[in-house]
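This document opens with one chain alone, in structure tokens, the form predicted alone.
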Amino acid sequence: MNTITVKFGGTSLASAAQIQKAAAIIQADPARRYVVASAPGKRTKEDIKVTDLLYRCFNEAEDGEDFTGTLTKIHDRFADIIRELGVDFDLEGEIAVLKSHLEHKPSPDYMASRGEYMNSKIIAAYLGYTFIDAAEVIFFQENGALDEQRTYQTLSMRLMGEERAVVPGFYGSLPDGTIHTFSRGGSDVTGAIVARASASSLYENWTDVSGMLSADPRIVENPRVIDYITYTELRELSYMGASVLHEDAVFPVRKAGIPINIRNTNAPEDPGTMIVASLPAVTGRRTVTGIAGKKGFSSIHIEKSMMNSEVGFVAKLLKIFADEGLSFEHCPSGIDTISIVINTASFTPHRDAILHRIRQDLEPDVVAVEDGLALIAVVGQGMVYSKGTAAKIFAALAGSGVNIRMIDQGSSELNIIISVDELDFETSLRGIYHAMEGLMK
């Protein structure tokens, strides 16, 4: 029988209405048969996540302030789900555990963790289904990297063990049994840890839209949504801001070659969007896949006569940055120039250092920072197959009067970096759009 591992978001978890639309999608399909849960997320625009209320209880007890009242809001949130949901689950228990612990030095990591732990639990009970702890499955090494042999030997066996289960997403545990998380988000990533350790056909990942869109829609009216992505496509389009799934999901499931299916569980005959190795003959030769962008980046531009002549200049530039613990974004350069884009905030307490650096170590003719930029890439492994694309983003963004500060094509032509003015963002995000809708068919 095929397996189908199933991630539900906290959107899709944020009430017992809400997990009660889960429940039946799980079990209209007996293939799916684990289930990474998140915590109850908003239910409104004006609701608080769990999550949030959690962290805020752990600021309250490290800052000797009253935490009771955040804490009996997470006690009230889960005793309506219990309610409604009908299910028997020590709530009084598990709110007194997390009293105690912050009462007694409290983890923001261990107190992050009890939303996925507690509603995994409830969910559990809900369906008849074995809860398993991340923490006893998914482990992390000292620097907080995933241990991979260890998590997949252990997590493979414990599954095997189990025709169905439930796994909380977001944490895992350290050499020493603390529990650490992964970054916001980091659900994603348990998911597909778990559907690579259950050698799962398919990764479903249950949120709030029906699949990944072509732009974002709170700038671009009604962007088209993505039927098939690659592997490779998503993971620009994640980094450059589409936010419909952690960036670092698509590697567990990658490796495994296991695609993803974004799903909206409120729409779940919605087909969504499948991330896959490679597209399928029914896409035919489209040329873009999406767009997405960013504001918030710094150029360091470096000028130097007979640059492209002076052996380990490249490699000393870059040596700066990494003595001080920064990575950058991209690095254009010509002949006698180079600039190096940069997150603005991970570069803006290093700014004097870094600047001090260059002109000692580089003896440059000029270096200059511009702030306040935005980055846009246009995606899409059609093309490498297409002429005329970057033309058609430049004539779109001359004619919205947008003043073109980068360009950037990696050797592999998947995307098309521009840089712009933050003040320009918005509309060049649209002109582009705009320009390629036609191509994304």
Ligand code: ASP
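Heads up, when I say rigid core I mean the largest set of C-alphas that superpose within 1.5 Å between the two forms. Numbering follows the first chain given and starts at 1. Note that the structure is predicted; figures quoted are calculated from it, not measured. What changes on going to the form predicted in complex with the ligand:
- Comparing the forms between these two forms on their rigid core, the Cα displacement of K255 stays under 2 Å.
- Taking 2 Å as the criterion, M274 does not count as shifted between these two forms: its C-alpha moves by less than this amount when the rigid core is aligned.
- Superposed on the core, the two forms differ at R357: its CA moves 2 Å or more between these two forms.
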The other form holds:
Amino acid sequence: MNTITVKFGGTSLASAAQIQKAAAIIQADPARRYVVASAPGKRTKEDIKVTDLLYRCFNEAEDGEDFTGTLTKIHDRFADIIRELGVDFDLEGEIAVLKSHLEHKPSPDYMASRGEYMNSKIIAAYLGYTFIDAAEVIFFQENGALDEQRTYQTLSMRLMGEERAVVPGFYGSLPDGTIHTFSRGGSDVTGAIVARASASSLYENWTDVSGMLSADPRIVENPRVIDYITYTELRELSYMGASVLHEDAVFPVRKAGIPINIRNTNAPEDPGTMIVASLPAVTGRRTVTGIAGKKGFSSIHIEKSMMNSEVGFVAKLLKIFADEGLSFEHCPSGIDTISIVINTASFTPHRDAILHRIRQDLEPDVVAVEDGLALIAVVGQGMVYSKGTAAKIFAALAGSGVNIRMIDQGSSELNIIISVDELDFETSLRGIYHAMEGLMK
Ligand code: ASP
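Please supply the corresponding structure for the form predicted in complex with the ligand (the preceding block corresponds to the form predicted alone).
First the chain shown before, then all remaining chains and molecules of the complex.
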């Protein structure tokens, strides 16, 4: 039988009713053998995630404040779930352990991890699956990086012995046995690790949207859901602000060639988005997969006559940024001009030092900084095979009255990056989306 690893996010497990939906999904396919669970998330917009309550509890204890009100809130969230699901779970015992932990030397990671721990135990009891504590199978090195060898060895062995199991997301243990968490949203990473360790044929990531959207829905009305996207395209779009998965969740499954399917717990009939190594034939004629963008960039523009013949000029320029520990986004150049496009927030603290060194080391004719730029990436592996995509983008921007500040097409032709004034960002994104819509099918 093939194996599917399923991960459910916080909103998918925020209440007993949501957990019942998740259970129905799990039981609908016998291949869904391994379940990775998040802590209960928000039930409504105004609600507070259990993980946030746990961090709050830690902070209160650390500051010597009264944490009992917050701990009661956590207790009550789980009490409702247990009562409504009708499972047997020693909540009072677990809360007593938390209280005693908080009264001694509390650790933020230990506290935060208890949301996943308790929710997974409850879900395992409800499903009749084995509970596997992530602390026993997910290992970090001293520096906080995943100890891949130890994790995969231990976890694979453990899963081999379990027909069906629930593993809490988000945490594992350090060499000294204490609890350590991934960064926020890290249950996605645990899901990917479990999928790989169990040699799953598919990693299903169940959330509250029907897949990844081809543009930001706050800017573009009703953008298409992406049916298939490659890992590489996903990386480009995520980098430019499109978020659907924890960044580190791709690496474990990508290495093993396991596709990820983003699905909606509240609409399980929707096919969602498949994240794959290469696009299947059904997407054959599609040119563009998605569009994403971000504001908050600056461009450092440098001019010097005969720059082109000054050997080592660019190397010297880039070394200045490297010496300051800064990475940049783009570096378009002309014969006697070059610009460095960089995130304004990271550039600002180094601004004076960098401009000083550029003047001193490179003796340019002109050096000028322009802030307030936005970058938009049009991403699609199909662009390499088609003609006229750039022309359509530029015509759309001209039609919307937008002045393009920079154009950069990566040599892989996976993306076209356009820089515009921040004030033109939304108009540009909408204009480009509508011009590209036909190429996304
Ligand atoms: N519960 C954790 C968080 O809120 C981890 C997760 O849900 O993935 O960040």
